[in-house]
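The chain below stands alone and is given as structure tokens, in the form predicted alone.
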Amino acid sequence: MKQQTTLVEVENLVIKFPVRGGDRKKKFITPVDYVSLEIKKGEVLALVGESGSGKTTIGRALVRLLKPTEGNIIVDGKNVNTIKGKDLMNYRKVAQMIFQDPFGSLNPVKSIESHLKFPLKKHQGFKGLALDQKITDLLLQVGLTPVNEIRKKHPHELSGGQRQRLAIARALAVNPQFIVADEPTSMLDVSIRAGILQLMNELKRDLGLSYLYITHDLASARYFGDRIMVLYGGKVMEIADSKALIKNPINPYTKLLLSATPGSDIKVNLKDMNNEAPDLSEGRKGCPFVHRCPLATDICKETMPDLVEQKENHFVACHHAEDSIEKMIFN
């Protein structure tokens, strides 16, 4: 079997945001706290976790809409942490983002073909008949037909699914290698979500694209993701191949997430669970899940556990991973 080449490598990524405290002194929260990951060429890494876990912040940093506070983001062998100007513009041809809200990410006064003309002219140098043909090809590629009608419309004249297909076409216009898909189906009707995921899967296969797929939905993460990374409070809780993680979750937080998935065998009495948000303050100690975890002890309050390989290619950050496996908590 051919060894896949690493396309995206993130080393100890830290992102801080300033907040004002009651004493008017500037303080910081750390929604992403020493996160490391890698994505192979042609691979989908699904990033899952509840709201506020840091998923979108990581995605925005990877496409350099945010500048990292610490750590390194290496894409196709190049460190992109501090690039700017022409180098940043060239990076837009490597990495693109599909946003959660397809309507909010489109210009309401521009026609459909205008949304595609700009990146094709600026980044690919298309013009004239070649430009017109490329717009047609992109619309056909993402299933927006009839092309001659669609290209003259404006975003408000399209359905939610059609708008997301346009957003995908716009991302494809620069011929990227890597796409951050930030919950691309969460704003869509259930009936059309599968079609969008199928399209993205076909593009992965046909174009060799790599994805960071951000989602709350573990069912879609299993379907679309090759591997799943579970994030909570800006920390990595668990990483494994998709099927292995869904079948045999180890971290207590992963088990909690799975219990909220329809059809899961894992059950949780939510009345007994603390729903307090994790501590994101700078300099925090311990595991971010400590206030909700049934296995928590004093060490969990003081020290963040390392990410350790519990099984082959199955990494878990938990001081009591062995107890979690043996006791099958939450079942």
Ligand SMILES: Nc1ncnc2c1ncn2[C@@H]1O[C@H](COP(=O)(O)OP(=O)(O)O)[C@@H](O)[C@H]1O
Second form
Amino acid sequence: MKQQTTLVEVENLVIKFPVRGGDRKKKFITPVDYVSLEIKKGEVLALVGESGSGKTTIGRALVRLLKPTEGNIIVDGKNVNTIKGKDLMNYRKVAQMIFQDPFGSLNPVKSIESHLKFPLKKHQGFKGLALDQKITDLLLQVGLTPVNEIRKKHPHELSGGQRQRLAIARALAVNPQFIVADEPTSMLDVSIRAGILQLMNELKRDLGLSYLYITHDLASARYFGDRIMVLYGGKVMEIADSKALIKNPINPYTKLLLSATPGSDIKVNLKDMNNEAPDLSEGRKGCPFVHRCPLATDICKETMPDLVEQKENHFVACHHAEDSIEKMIFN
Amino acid sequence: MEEKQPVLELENVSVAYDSEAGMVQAVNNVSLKVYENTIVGLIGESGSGKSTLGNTIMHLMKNNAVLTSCTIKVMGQDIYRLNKKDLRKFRWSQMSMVFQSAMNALNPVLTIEDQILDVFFSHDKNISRKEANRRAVELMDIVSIDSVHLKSYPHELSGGMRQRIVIAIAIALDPKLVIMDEPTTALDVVVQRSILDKIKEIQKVKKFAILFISHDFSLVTELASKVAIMYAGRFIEITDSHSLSQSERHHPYTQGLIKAIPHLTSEDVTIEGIPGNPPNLVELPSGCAYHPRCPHAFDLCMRERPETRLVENREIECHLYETVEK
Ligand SMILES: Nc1ncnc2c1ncn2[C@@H]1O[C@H](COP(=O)(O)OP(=O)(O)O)[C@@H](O)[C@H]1O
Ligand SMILES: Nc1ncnc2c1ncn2[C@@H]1O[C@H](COP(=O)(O)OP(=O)(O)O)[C@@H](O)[C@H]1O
Ligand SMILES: [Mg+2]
Ligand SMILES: [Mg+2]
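Please supply the corresponding structure for the form predicted together with the named molecule (the preceding block corresponds to the form predicted alone).
All chains and molecules follow, beginning with the one already shown.
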């Protein structure tokens, strides 16, 4: 089913932001701290984690809306880490991003068709009748029908779900290979979400697209993701095939996250859990989950564990992974 | 056998908003009974009328809201027959509500203590400062927040902690009915879960009834024993929550929701969207408001609004099912 060629390879990605410190000295946070990942052609990597864990920042770096502080982003064999100007323009044809709030990325005074016209002309050189036909094809492909009515409308005349479909059509207009979808359904009504997920799934199947699918909903991560990567405090805690991760989570944080999700078999008593947000400050030590982890020991405070392959294709960053496999913790 | 008296009784409640675009039919002829020591869920998409109904039960409606003839009884008391003074007493002591986004609406310039004490003092002129303080500490304990935070200001607390404070305020006077309007919606799953567990735990001890409003289907079905599903202002189905694990013999909208939600662990991972969009409440579709999106709709659905019928103990508004005497 899966092809084996790698499309996106990220090595030790670090992203640093300045923040104002209390003592007026310039301080930094690193919400993305030595993150490595790989996405194959036609594969969906779901990225899950609570808000503030660094998901959007990784997504923005991967489509190069942000410049990484450290590390490498290699897409289709090219290092796009530091590209700019024309190279960056060309990279926009390879990688596109879909945002949580489609309205924010649409132009209220432009018609639906002109949202598609520009990228089709500029990036793919379509014109005249062919351009017209291509717009029709794209609208049909994303389920925006009746096409002739929709083309002339403006974004405010579309429903939330239709706007997200338009955002997808616009991303497709450059004929990309890779899409970062950042919580694309979280602002939509429940009855509309499934349609968008189905559409993204069809596009994956028909066009062989690769996705980084960012979500805080593990159930949709399992539905759409071939693999799931769990992020906490800017660090990768666990990566595995979706089913394996949901069924046999190993990292204590993943277990916690799963137990909190409706429909999970894992039950945990969270009643007096410490819900403190993780430390993102630059140069922090140890595992970000140490304050909340029932297995934490001294070493967890000192050093961040490496991602280790605990089972086939199942990578876990935890000093006590073996313990965690054996024990039902949190009881 | 004598029937138990419900904590909350709604009979043919309709609420419309007078707006520039016309009358917005936000709640349309809904009836429901909620008994003591139960959690009833109210599920609906955004704009389906959930908050309007909650606010109406509290007798805290917006200025442009119009309530048509109906009965809303809490503990047997018709809320709309109370005078202002009695209503103020009744609210919070008999019924209370955790309002949508309330955790962001705590007064930023007052400490948590001031805001909790205010509830005690405004309902009991004779309560001593000492007694009120004691009860504030007790409340903090119930919601598992260290009482040092009584001296904190809202911005010093995390979202999850503020939401616990809001819940503490709602249960401060031991009401019999607590309406919770999307109490965990903006929170991360782990925080959300710890608050839900806390709500369940308190409810078990205090035995009040909860009307739990949410758009999150999986969450509501897990928490509540009975669920009302709202579509375009109507309860299109009222059913036991465990029935919702299967999609057969439900309202087509309920079936659509069940099929639209990916499940975490089931082997079957296909999902199916519901076509179309929720209707405009100013110009509701004729007949059954769901007919334009319904895969089973036939001509009668366009012409006539279906009455409620009982299908295996589920109250369903749909022409697909035989009308059986209630
Ligand atoms: N441009 C920025 N400048 C400073 N801090 C930022 C910026 N973007 C994000 N952050 C911070 O980085 C952290 C991670 O944010 P984000 O990637 O948006 O997380 P997520 O998408 O997982 O919720 C947060 O603490 C956020 O406040
Ligand atoms: N003050 C108001 N004036 C006019 N329309 C309103 C007002 N408040 C709510 N509405 C409309 O009433 C409908 C129901 O709203 P609401 O009860 O908030 O739904 P829910 O809580 O299910 O999201 C929506 O269409 C909303 O736009
Ligand atoms: Mg984000
Ligand atoms: Mg609401």
